[in-house]
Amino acid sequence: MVRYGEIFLKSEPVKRRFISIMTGNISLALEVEGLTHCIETPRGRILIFGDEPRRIAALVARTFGVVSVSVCTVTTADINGLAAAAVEHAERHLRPGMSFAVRARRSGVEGFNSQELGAAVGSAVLDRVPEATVDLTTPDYEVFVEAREFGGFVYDEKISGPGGLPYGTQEEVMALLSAGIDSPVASWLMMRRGCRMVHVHMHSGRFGGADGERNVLQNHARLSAWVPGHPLDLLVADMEPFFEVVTALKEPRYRCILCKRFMLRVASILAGERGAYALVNGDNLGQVASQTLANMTVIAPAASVPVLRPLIGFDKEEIVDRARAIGTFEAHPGNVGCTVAPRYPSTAAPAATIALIEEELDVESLAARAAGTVRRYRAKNGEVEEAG
């Protein structure tokens, strides 16, 4: 049994479309693992029938849009059938002295209400395990029973899902992906909101660490595992010519601002070529010099499409925790440093000064050149499968 959240609040046509996309994503994930299944979509629930329910549940619990999943015993939608199944579940978990609660729901079934159903099932459990006690507030064990017009369901665990919206319900966006911690989390959060994703990485060449591109490909592959069956593209553009000219500047403190603006310029060109609606980055307010509010105000106009910053209000610890949870955190990333970053970067670069420097460097030509150097990678099901 699959539960979804805010999808239920959509209008009926939108809801039907979102559920159709989500069930399609679930089917893709199960097909990748060779799991035969049948999906039904009664109101408010998605039911998946298959021979390996626990494997199915574990995979479905990684599907965007899913709030929680339970492996259920299917019964008749009457008190006797539900009580018998609940007793079987309780006998496997309840021990003398433990407390329990029955959580009952009824919808579209006549003859009893939810309270009567819960009381009857609770009595049946106590008859079988008389040493147990009832505690509706903080029980040691909970069993859930649902009587619905399409059947009866009993379960005693809920596997949390990522929530959000089904992948593919929103348009394509382009995330700037690095070898670091923040940008993969930013990408994942926008995928979780339904955005179709394409990644772009600005390769530093000899100005970056030797392990940078390896880690980027690893991040890209790991994120693709969250949308099994869907290809996830990565575009890698060459930043080395830009770094060659920016390192010759007399004012090194502006390098980070110029670099971030340049990345947005190049990514905007690539987004335009693909028809992507927005750029995504891992900016986190005040984390580093280029992410002060003053500098972000100077950097943002370099983009020709909206820039989404899903991490803007996160604490660093929250970002690290999320990276660990989604599998993109790397405790030992190797050499991923940047030799261009100045020792004392500006925290409030003047927009007029930046404009003059960019005119001197002819950044538009440099950006067009970088956009023309793109190498393409594709990941699917957690593996980089082809390059071009």
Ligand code: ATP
Contents of the next structure:
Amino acid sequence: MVRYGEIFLKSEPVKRRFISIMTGNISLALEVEGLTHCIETPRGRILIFGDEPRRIAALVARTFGVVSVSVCTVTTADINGLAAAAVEHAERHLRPGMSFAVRARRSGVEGFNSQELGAAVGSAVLDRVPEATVDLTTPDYEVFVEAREFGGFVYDEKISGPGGLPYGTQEEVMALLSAGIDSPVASWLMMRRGCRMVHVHMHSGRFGGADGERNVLQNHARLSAWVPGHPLDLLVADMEPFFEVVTALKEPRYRCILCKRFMLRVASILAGERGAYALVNGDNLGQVASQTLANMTVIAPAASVPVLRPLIGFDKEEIVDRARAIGTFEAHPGNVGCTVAPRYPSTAAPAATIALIEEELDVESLAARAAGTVRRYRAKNGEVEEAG
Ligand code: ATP
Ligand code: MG
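For comparison with the form predicted on its own, please write out the form predicted together with the named molecule.
Once more the chain from above appears, this time first in line as the rest of the complex follows.
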């Protein structure tokens, strides 16, 4: 049994569309693992039937839009059927001296209310395990019984899903993906919010660490594992020529601002070519010199499409925790350092100065050229599939 959250709040036609996208995604994920199954969508729930319910539940619990999943015993929607199944569940977990609670729900079924259902099931459990006690506030064990018009369901575990909206219910966005910790989390959050994703990485050539591209590919592959069956593209553009002219400038203080603006410029061109609606990056207020509010204000206008910054108000700790949970955190990322970053970067670059420098460098044609160098990698199911 799959539960979803805010999709409930949508109008009927929107809800139908979102649920059909979500069940499509669930089917894809199960097919990738060779799990035969069938899906029903009665009111308010998604029911998946298959021979390997535990494996199915584990995969579904990684599907965007899913709030929680339970492996259920299906019974008739009456007190006797539900009580018999609940007793079976309780016998497996309830030891003498433990406390328990029955959580009962009923909808679309006549003849008893949920209190009566709960009480009847509770006494059936006590008959079988008389040394157990009832505790409705902090029980050691909970068993859930639901009487619905489409059947009776008994379970004692809820596996949390990622929540969010089904992947593909929102338009495509392009995330700037680095070898770091933040940007994979930013991409994941927008995928979780339903956006179709494409990644772009700016390759620093001889100005970057030797392990940069390998780590980006790894982040890219791991993120693709969150949308099984869907191809996920990574575009890699070459920034080496830009770094060559930037490092030749007398003034090193503005390099990071120029670099970040250049990335947005190139990514905007690529987003425009693909029809992606917005860019996504891992900016996090105050994290580094280029992410002071003053500098972000100077950097942002270089983009010609909106830039989404889902991590803007996170603490680093929260980002790291999330990176660990989604599987993109690397304790030893290797040599990914940037050799262009100055020792004393400006924390508040004057916009007019930046504009003058960019005119001098002719960044517009540099950006157009960088956008023309793109190599494409495609990942699927956690593996980089092909390059072209
Ligand atoms: P991350 O923020 O992903 O940990 P980082 O700390 O190396 O990487 P920052 O200097 O914080 O990068 O850059 C802010 C954002 O700019 C990143 O979150 C990412 O979205 C984007 N970015 C940085 N470097 C690159 C790159 N080489 N290619 C594409 N995007 C990049
Ligand atoms: Mg960062």
